[in-house]
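Only one chain is given next, in structure tokens, and it is the form predicted alone.
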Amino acid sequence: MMSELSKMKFYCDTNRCIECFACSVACAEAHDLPTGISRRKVITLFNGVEGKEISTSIACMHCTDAPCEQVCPVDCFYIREDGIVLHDKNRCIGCGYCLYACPFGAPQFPRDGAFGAKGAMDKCTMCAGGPLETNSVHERELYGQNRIAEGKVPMCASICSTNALLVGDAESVSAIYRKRVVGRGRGA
């Protein structure tokens, strides 16, 4: 069994993140996401106020006792030994129940409406496809690029130009971060 330092995990620097919105396009161009859906977005807080301003890019973040999965009354979601949390759009019935339980407003729904009116729900998948055979026409339709499966890193970190969001095994995310930290101030 993988320990907790091994999963895989997101991390967007806020002092580096310059509100480019390349990863939210980025991501939405290699998956082809309809209209509506964002799988990734930046936010700025603070927004106006000088010296307090700060954006970051917010997607799932693959939590380790994933909410979504523990409120799913289909059980669509599951969580691969890597620590990636991946869903299985046909058991998905559109509830919404997973958008309440998630603190990050990860899940997406193509449309509006009552329980089960919204279709099946879409979300990051950090570039790790479904449940369906790995690189099948099926699992790029619904599930976009599976980067992960190539050996590459998800679109979003791919595309970051100033290297603020990172991804990889908590450990090495953590040891980049620290890194950054000791070296502030010192041209780093």
The other form holds:
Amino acid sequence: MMSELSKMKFYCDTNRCIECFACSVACAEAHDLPTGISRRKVITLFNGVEGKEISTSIACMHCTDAPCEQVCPVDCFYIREDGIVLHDKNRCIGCGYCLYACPFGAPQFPRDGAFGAKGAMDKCTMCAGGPLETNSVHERELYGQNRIAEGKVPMCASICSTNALLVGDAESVSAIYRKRVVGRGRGA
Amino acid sequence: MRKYVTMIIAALSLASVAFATESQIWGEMRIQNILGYDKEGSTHLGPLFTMLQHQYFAWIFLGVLIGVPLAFFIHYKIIGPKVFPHSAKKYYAFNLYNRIIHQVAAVSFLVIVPTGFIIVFGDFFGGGTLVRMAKNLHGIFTIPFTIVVIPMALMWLKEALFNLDDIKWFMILGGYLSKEKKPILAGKFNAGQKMWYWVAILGGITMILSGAIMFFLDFKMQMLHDLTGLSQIDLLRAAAIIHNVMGFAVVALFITHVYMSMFAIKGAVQSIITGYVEEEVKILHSTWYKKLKDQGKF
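With the form predicted alone in hand, show me what the form predicted in complex with the partner chain looks like.
First the chain shown before, then all remaining chains and molecules of the complex.
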């Protein structure tokens, strides 16, 4: 039985993130993202303030109660058994409602229609592709690599040189983080 | 006409410049947007929009789509249409300019309203090409409406101002609840038509603006930020809420307008096609009729 703890989650350890942008670049490269679309982004808070500056990496957070899924007028979202929030780009009409509902600003819209109309929404898939046939050419073209199906870690986390970006089921992620906190001898 | 085309092209090219510069949603502002989401003292527009869109909007639209025509169907069955004889007496009330302006708006609405419903019930239609096309038509047909909305507002403004006749009109609901043909106090436009005028004009402009905000998405509107104090993402959320809520009113009155002209008053639609109003104004717009008669125009 799938519990809340066995859902797939991202976590970025701000004590380790060094703002190298590798996750963001690797993601864009791995999925052949068009210019202007960055599924993953590195942000820095308190830039330049000594002792306070922290960096973190954000993308779609694959919410359990995903608001995007709740507002979509064409019901193009689906949440996998393992908690990964995916969407069907062939069903998406590019209305933008998911972006308004999202707390993280994750959904993005390439301008590919006439008069700058919004195309199908694009967001992080946790490298799990989409509803099309797994690892097919079409899936790759629309959603990028399906690394999860190949048993690989999502690109961003696998490239993270400081292992700041963690991904996995919530239980394992929190176990790793707990161990780090104990090792550091202080909290997050 | 050329001025309008130039304006549209200018707006589009300006939009592309704005997209190229720092994004209001995915750029620097993204941090504030994330931190402010549903925090105390924030606008709470994100969760509010999510709740409304998730639980209410589609159902209210369905209620309007079924409820309003159903009420009129019952009205048609019980009270029935008002039929007036075609007499030789006619008065030329709507000139060619009035009719062209009205027809452009009418055609726009006939596309915008049904495509709007297709978007709202997008899951019923399965999304994809059909709904995407509806969404594009919804936007494209806003352009002709945008062009005629101001001329339409100006050409009928004087007749659309409310006066004392309208209170009496409202008290008997325009006489639509009785089969009798007693003269009803109303000028060129009755209180119902005036109501539709204001909803179509002010509501229409609100729909255009909120729709444009959503269409251009990341277009920087400094003036609006200063005016409302909202960030771009909150502006979008507010626009989506306003667009839907105003949509209820516009759609309900649009259906009413169509029912009145096509069914309730038999042949009434002819007056905006040919420009001539007939004897029925004696009953339905008695104040106006008296005035015209005094001037010897009827």
